[in-house]
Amino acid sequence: MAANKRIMKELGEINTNPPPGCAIRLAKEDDINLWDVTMDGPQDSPYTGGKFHIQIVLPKEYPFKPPVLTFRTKIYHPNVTNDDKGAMCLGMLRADEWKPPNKIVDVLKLVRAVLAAPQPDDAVEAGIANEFKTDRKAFDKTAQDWVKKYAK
């Protein structure tokens, strides 16, 4: 019952105050353990003029353990994987890195720092990050043609 307050809580706040680019709801009205983020592509970057769709799954346990986040839009970037789970390795969503005082609203925060700026050092897709150091140019025409064709 405690997670639940926490997870109201935290909806209410976000809703009241979102981070900047993004756009929350329920995806269900009766599930308050599942989120829908639309998520602007971060200007600066070749994301910008996307909207990306992320699912946010809540633990029955949270906040003591991590969401679950996926993209559930297609996105060509070295820390999201390029499957159909496009799953984000964040360091701060990982079991042994999260912290019970972090909130959805810091994870959102992270995201979009995370996409204005990949980490390629830190990547789930090594292709994606190799050519994001050594070729920027055509990494960034490769995501922009994503954004393009699945973030619209």
The other form holds:
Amino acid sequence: MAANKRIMKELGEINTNPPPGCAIRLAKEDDINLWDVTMDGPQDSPYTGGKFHIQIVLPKEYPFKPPVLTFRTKIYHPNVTNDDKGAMCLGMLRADEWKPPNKIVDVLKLVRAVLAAPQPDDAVEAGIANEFKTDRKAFDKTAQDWVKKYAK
Amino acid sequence: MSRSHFSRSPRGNQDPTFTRTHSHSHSSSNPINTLGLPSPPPNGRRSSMGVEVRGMRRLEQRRNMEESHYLACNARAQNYNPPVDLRLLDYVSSYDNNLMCAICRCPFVDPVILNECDHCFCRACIRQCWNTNTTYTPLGPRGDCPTCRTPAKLGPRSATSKILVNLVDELIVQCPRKDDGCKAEVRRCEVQDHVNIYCGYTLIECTGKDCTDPVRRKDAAQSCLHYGASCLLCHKELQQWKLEAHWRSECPDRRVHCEMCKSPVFHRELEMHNKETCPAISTPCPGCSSRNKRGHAEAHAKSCTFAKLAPVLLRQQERLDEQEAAQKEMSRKLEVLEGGFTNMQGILFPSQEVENADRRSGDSNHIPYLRRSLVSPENADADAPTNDFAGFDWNFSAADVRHDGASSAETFQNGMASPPTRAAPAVPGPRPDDLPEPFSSDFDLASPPTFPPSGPYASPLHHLLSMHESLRDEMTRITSALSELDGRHSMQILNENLRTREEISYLAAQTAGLQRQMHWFTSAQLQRQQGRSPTPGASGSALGGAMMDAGAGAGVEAAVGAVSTAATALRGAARMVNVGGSASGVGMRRGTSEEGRTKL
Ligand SMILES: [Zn+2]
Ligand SMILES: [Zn+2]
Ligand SMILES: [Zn+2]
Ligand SMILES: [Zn+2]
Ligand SMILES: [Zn+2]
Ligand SMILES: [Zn+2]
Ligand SMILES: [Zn+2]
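What does the same protein look like in the form predicted together with its partner chain, given that the last one was the form predicted alone?
Below is the whole assembly, all chains and molecules, this chain first.
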């Protein structure tokens, strides 16, 4: 119950003062643990102009367990799994690094920062990370193509 | 008993706390009776202390009774009302963000300051974080600080500064039963007491006889409300004591106020009202770009010129779309035609294609087949519809001969620009009957009387060319069909031949058998005749037998002849089959074999 109260509070705060480039709503009206986020690709990144649909699942144990974040829009990024799940597990989102005081707003800010600056050393897609490190132009090109293809 | 005792006490009614408590004790005096009075102090002390002691005793008694009443109220209320979770309350007073727990995001509830790092959390929050409710740790609850991960342990309540505790306890909150109708706002430290003792919306045991159902405290003064009733509005059957809550938040026929237009609406019609009838919702004008509240939409529609024109505009838009679609179709067709034309050009004038490739680039009206081959000067001269046209043609050819692209294009365009010439070159090439000599004969042969569409790029030569092309196709098709037929034919013949040969060899074998038999017969006959001829006195019967023998011999001779004829015929047939196998028709050979059979 206290967890629900906290989630309600966070939802209220995030809707009155959303982080830049993000629009948040509940996926289903009666399920407070399932959030739909639409995030604009950050400027000066290959993802500019794209609209990315991110789903956040808040576990029952939230805030004691981290939220689970998945990209519903396909994205070419070293830190997002290139499958139908599109999972992103990074930094504070890891179970052993999650702290209960962290908020969803912080998570979304982190996601946007990682979109703007991928972290190839912490990658889940080794191939993409390698391309990012060795052939930045090709990486940018593919990422932009994917934005055109999937993230419009 | 106890009550009468206290009413006699001089200070009993003066104590405000007691009075308040007493006024709320109307529900039952039972707990006081069961708990009874505390046991009297030792006798020796009573005698020595005198009046003072008696006063102390009364004070003590009263305190005890108060406490027992409080506990009883608590216990009874808690049967129906779980303890208030302070983290779920709504706060009336604003509070500093520094008083907010990082985990539950509420003002601290029973705050704990971790000694090791000075971070502060609610006791329940940190216990939940460290999972101390489910796992036992012998050295007391410990874990890492949720904020900074410093290893820490849970200190006692006394370690927390009283100032902090007071700050959060003084915050004003709303009663947790505000949704049921309680409007009370109390200090947070008192909210549990409010719910347990004062809140009219807390459920307590019914005061009615033999009734243990819950009832709201404010209704408890009335007699038992646990009887069936039905809602006046929606006629739903329910118990009387639940009616108020029903009218407040459940009844579909209750009146609510629309948030937009403030008018009262039935709850079950609210959705429809919001969607369709609420005059405060704005709708777009069909004509202009303004939005108007539904209430003003009609007035606007009367004044707005665009709204009146809307249907007309709509129709115009539709027509425009149609036209656009048609135009798109046309331009696509034109593209295809142009592509075909370019191909033709390439086929007809491969050399010029190369020569003029760069010169032509900007000239879409270029008509290359007018050059040399078709438009010979005398032809144009003889048959030109207008002098202008003839001149134009002349110029054109001459320019072409000079390979002066720029001037040719110019002349051409000059020619095209004036209206009469524009009409004339609609079929710039000569008409069918004006065809130059070398083409006309061919053309007359092949072309149907309804020759070409009068499009600017159609010409007899194109027609011929395409016809030639199609003839070539036809030819190829026929050739392939022929070769296929041929193959099939020879295969058939081969099969038939094989079968016939088998038949013949079978017949030959039979004939040979017959021949052998005949041979045997004749030799037997001869032996008999030879054996009989030396006997001179031949009897009549012997003569008759000889006569018969002779008859038989003649029959046998005839049979032998027939067989040999058949054999000859067969041999002939076999020869024919062998020699003319592929050449002769199947039917004919079948005839032969049948002939052979009949001969047999
Ligand atoms: Zn807390
Ligand atoms: Zn700490
Ligand atoms: Zn209340
Ligand atoms: Zn009752
Ligand atoms: Zn009703
Ligand atoms: Zn309304
Ligand atoms: Zn209008």
